[in-house]
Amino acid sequence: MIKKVAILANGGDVSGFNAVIRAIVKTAENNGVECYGFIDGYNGLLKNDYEKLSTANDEPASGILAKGGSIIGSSTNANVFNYKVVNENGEIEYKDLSDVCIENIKKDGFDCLFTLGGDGTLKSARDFSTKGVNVIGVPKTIDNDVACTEITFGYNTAVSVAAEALDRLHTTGETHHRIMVLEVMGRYAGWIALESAIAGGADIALIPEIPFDINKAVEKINSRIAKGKRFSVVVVAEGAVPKGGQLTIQNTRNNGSGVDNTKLGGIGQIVAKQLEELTGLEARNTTLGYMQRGGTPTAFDRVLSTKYGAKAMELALQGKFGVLAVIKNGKLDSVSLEDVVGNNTKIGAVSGNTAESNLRKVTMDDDLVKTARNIGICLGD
């Protein structure tokens, strides 16, 4: 019988987390289950810092569905597994303390435990499992790049931000007769760039998963330029890269081992820069930047991430542990932890843009690529 649960969100943050939190929650009171969240992260459960969620009148957890960020904080350079600690001699060194998190679960008398994340917070998730904990996952990530399910919490949001962004970079670049470029997140899936260049009428949306020719990129806005439209809008994810090129990186973060710590950005002002030089045509780049992380949820992101934290609290119900809460054929399901995680099985392992990874990014027979093409969107090839 399930009587006390825990919450925990990790990772970047995105709006939906704490609609999440509040379906789980809400649906734990309707089932007679006590229900905490544990403070930053994965941070929060090495350190024990929790505090109970409820979504009585001035609690916690009223009042939370439209507002972003979330509640019970969040930490991206937390892998229990592989932890910076820094000793009495000011020498770093790379623990696994893991244990010490497993002990805090049974010490709370948690029955079960709830991460919300994405690849790195998931990989924790199955590795916790591993190991013996009653560990439920929910697909979290604006980059929509977790395996086995068709949407994440928070991207909708994102793309939303991304296509509004575009409608207003579109007046401007009418209006002075620029080019327009868009950098948007999504590290290495392209689902937020080729998305919102579709919704925001974009002519140009350069993705990771298509190396790009510039030279494809200024055939297509020249092609605009001879029928009369002296301006183009063009899409670029912080991951793309050229043909025969490499990631632009922005810095290399110092976050720990086990996560990732390579920050994107950069490469739309590249691009910006080799389209003006080869157009003539004045370029000006935007880097969207964490606008696309935070503020209120859109209704989709709302009624996601409920189906989800619901679902979530379902399963634990059922006693069905070492899953991931899941949308498969549009419908909600649950899929093992070692499915989602794919290759990357190694107790404390690096996640990430690695070849074990098992990030859910863009294929070439995506329903979004072709659609792009039918309506003439350049992606660069």
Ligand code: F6P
Second form
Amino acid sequence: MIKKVAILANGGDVSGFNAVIRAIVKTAENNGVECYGFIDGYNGLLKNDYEKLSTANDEPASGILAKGGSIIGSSTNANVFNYKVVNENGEIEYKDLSDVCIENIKKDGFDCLFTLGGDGTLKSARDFSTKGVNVIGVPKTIDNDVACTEITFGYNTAVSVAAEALDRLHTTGETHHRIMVLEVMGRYAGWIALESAIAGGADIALIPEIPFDINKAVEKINSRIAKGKRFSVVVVAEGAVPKGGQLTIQNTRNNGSGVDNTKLGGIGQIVAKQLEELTGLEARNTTLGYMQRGGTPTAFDRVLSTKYGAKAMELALQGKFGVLAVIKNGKLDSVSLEDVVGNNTKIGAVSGNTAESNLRKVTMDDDLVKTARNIGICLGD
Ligand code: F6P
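What does the same protein look like in the form predicted in complex with this ligand, given that the last one was the form predicted on its own?
In what comes next, the whole complex appears, and the chain from above leads the way.
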């Protein structure tokens, strides 16, 4: 019997964090379980900083379904298994502080910890589970690249924002006979770029999974010019790389392994410049950035987040720990965290934020790739 549970939201925020939190709290309340939220992700767990979550009037988890961000914060720099600390000599050291977290969980009697996050967050969740903590993960990221699930919460909102941006770039591009480039997020996976390209009627989509040849994009633009279309719309994932080239990195930080230390960005500008030089049309780049993560979730994400939150609490009530709530064949399900972030050859492990983590990348037989190719969207190959 579980009586007291805690939630933490970790990693880059997404629209839908609060909808998941609300669904966990509501399902908990309906089953007589008390719910708490650690503040600022794993940092809150380390500092034992938490608050009670309730959906009673004016309480923190009330009225948050459509609210962007996370009412309990989030952290993009907290790997408590390799935590950055400054020692007495002023030097930076990385320490495994996970036992402090486990002590906090035990001391205050939390029967289950819900971790809302992407591959880095879920790897820590798996490691806590291995150390005996009752953990249940919920797959979050706008990049949609968490292994073992068909969709993560936050992704649909990001795609909708990108599609709307493309609609707007379309009209200004057409008016001024320009190439309009939109750089979207997607470090290792091109889901946002690909799906928004289809939704927003783009002509070219460059994704991390297909190293691009700029000349292929030029050919596409020239073929449009030949048809009298003196403008083109291009979507570029931040993680897109030219054939034989490198990721475009804006800056790096040193928060240790297990967190994103490189900030990507700039490939859109590079592509725009090259296309301008090679086609003779003017080109402009727009970097969509954090617009994709902030603000109210779409109806789809509200429902998905609610399904995930309710399922996560259901799993806790059933005593199924060490798992991630997932969507499999379109239905709610769960898989072991080990399958998600462990050395899982079944899903073809590729390296993500952590050396061990698995990511779900766009595959060449995906319907989105086939659809894009069928309608003539150039994928840079
Ligand atoms: O992982 C999600 C993501 O949105 C990436 O696409 C992006 O590179 C990253 O977060 C940026 O996060 P931040 O700047 O908050 O560290």
